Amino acid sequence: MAGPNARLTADLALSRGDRVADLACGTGVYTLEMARLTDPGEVVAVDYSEGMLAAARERLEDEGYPVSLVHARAEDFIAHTPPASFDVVSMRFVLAYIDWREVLPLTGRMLRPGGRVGVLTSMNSSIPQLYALFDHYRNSAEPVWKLYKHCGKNIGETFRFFRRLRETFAQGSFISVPGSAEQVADRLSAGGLVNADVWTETVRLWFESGRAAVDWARGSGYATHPSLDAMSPRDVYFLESMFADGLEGFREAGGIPLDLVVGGVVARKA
């Protein structure tokens, strides 16, 4: 992902100086960068997980740069920040974790007069592989014959989870990211913004198996879900297992591609 990310980073066109806002910074990759642009200026490092902020802290006091963490949701973040309080807001795929609809419109009063917005995110048209599995699986018996033999032929437990499996994802609803990079431009403007860059790429990834893809998945948050969290380890292995089986039919001479659809999108306050 570094060709996106540091194609945002050049479109905020940062300066020597600014106080930046870096929401959902995760382990400070680009906080980094953009310390290093900015510097003598301020960058705060936002992010609800306490061990992301800690890896942010190590990451940016081993190159000597000086950072403000604050442990906090990036939707509360914007909501208790006095307005003015920025020149640049970074928001680098933390829109599948919040409601970007409502939030979004909110970030344009934290900015002072000149400040620029930038969003980097996943459309919800990325890992199409996935998806296509995703969709095979719940319109087929197959992940039912499955299910059987990973409950033990026992059929009660096959229904129970069976039930849950289809109530919780059966319409697809979990998937919340944008459709396009315009919807995202059109929420900035809502909270008086002037779209200055909006663009869409998409980036092929490729892993040596099946399991590697879905390991990665789970580990970037690209394939998570709170009712996840309630299931045992076994179960969501199996739910593992079932869509890294899957993705092997998808294998290409580099292996296997899930591809990512980006947008991103840098907008202005006047």
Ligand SMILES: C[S@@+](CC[C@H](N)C(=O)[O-])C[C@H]1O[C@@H](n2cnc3c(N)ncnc32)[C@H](O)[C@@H]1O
The other form holds:
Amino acid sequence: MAGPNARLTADLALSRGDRVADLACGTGVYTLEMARLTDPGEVVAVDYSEGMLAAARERLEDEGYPVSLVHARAEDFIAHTPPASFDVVSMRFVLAYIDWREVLPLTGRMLRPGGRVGVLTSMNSSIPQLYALFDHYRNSAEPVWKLYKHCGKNIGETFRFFRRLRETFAQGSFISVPGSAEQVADRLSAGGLVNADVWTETVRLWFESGRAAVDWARGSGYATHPSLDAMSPRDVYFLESMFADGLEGFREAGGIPLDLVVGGVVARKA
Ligand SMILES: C[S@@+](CC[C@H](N)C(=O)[O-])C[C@H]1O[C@@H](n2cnc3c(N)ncnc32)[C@H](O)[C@@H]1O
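Having displayed the form predicted on its own, please output the structure of the form predicted in complex with the named molecule.
First the chain shown before, then all remaining chains and molecules of the complex.
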């Protein structure tokens, strides 16, 4: 993901002394880069996961840049930030987790005049390989036999699980990210910002195996579904294994490809 991230960072036109909010900083890879470019300014790095923040702390602590780590939901941080307190707001790959239609217009309030918001996000046309498999499984009898074995060849249990899957996954939509970068730009305009750059690109990621691809899709948050949280680990593992096996059918010389469609938007406050 280095390419799209580098483009967003360049578009943000960071200056020494800038105060930056890095919302959903994750393990701090881009926090560090932004801190380096704005030193002696300040980067306030916010994340909802204590584990991610701990990893970010480890990455940043020996570097000596002025970074403050905040454990909070991005939505709450935005709501409680005084107006005009940042030069830059960076949001990289977090729209899947928040109500982005509501949240994006609120970011403009945080900016000083001339400030910039940068958003990087995957699009809902991403990972077509997983959607193709999803359609295949939904329309074939292949999963039923696997399900029957998973349920200990108990017909009643198989039927209950099957019905639950059909109800839960009736729509092939695993991730509530925008359909286009323009939708992101519209929501930022609604918050009074002027769009400076709006772009889309496809990044092809390669994995050694279907299992590695599925692990990445789940762990990174690019293919999630809230109902998976309510399933037993064994059931989740069963579903993931089905997709991991299916992805092997996409194997090319370089491994298993997953195509991620990435949108970037930078908007300014007048
Ligand atoms: C896909 S990672 C992206 C991390 C980082 N921005 C990057 O691009 O490397 C998503 C991050 O969002 C965080 N997150 C999820 N929901 C959040 C929320 N409501 N508020 C703040 N952080 C959140 C997760 O803990 C995770 O670190």
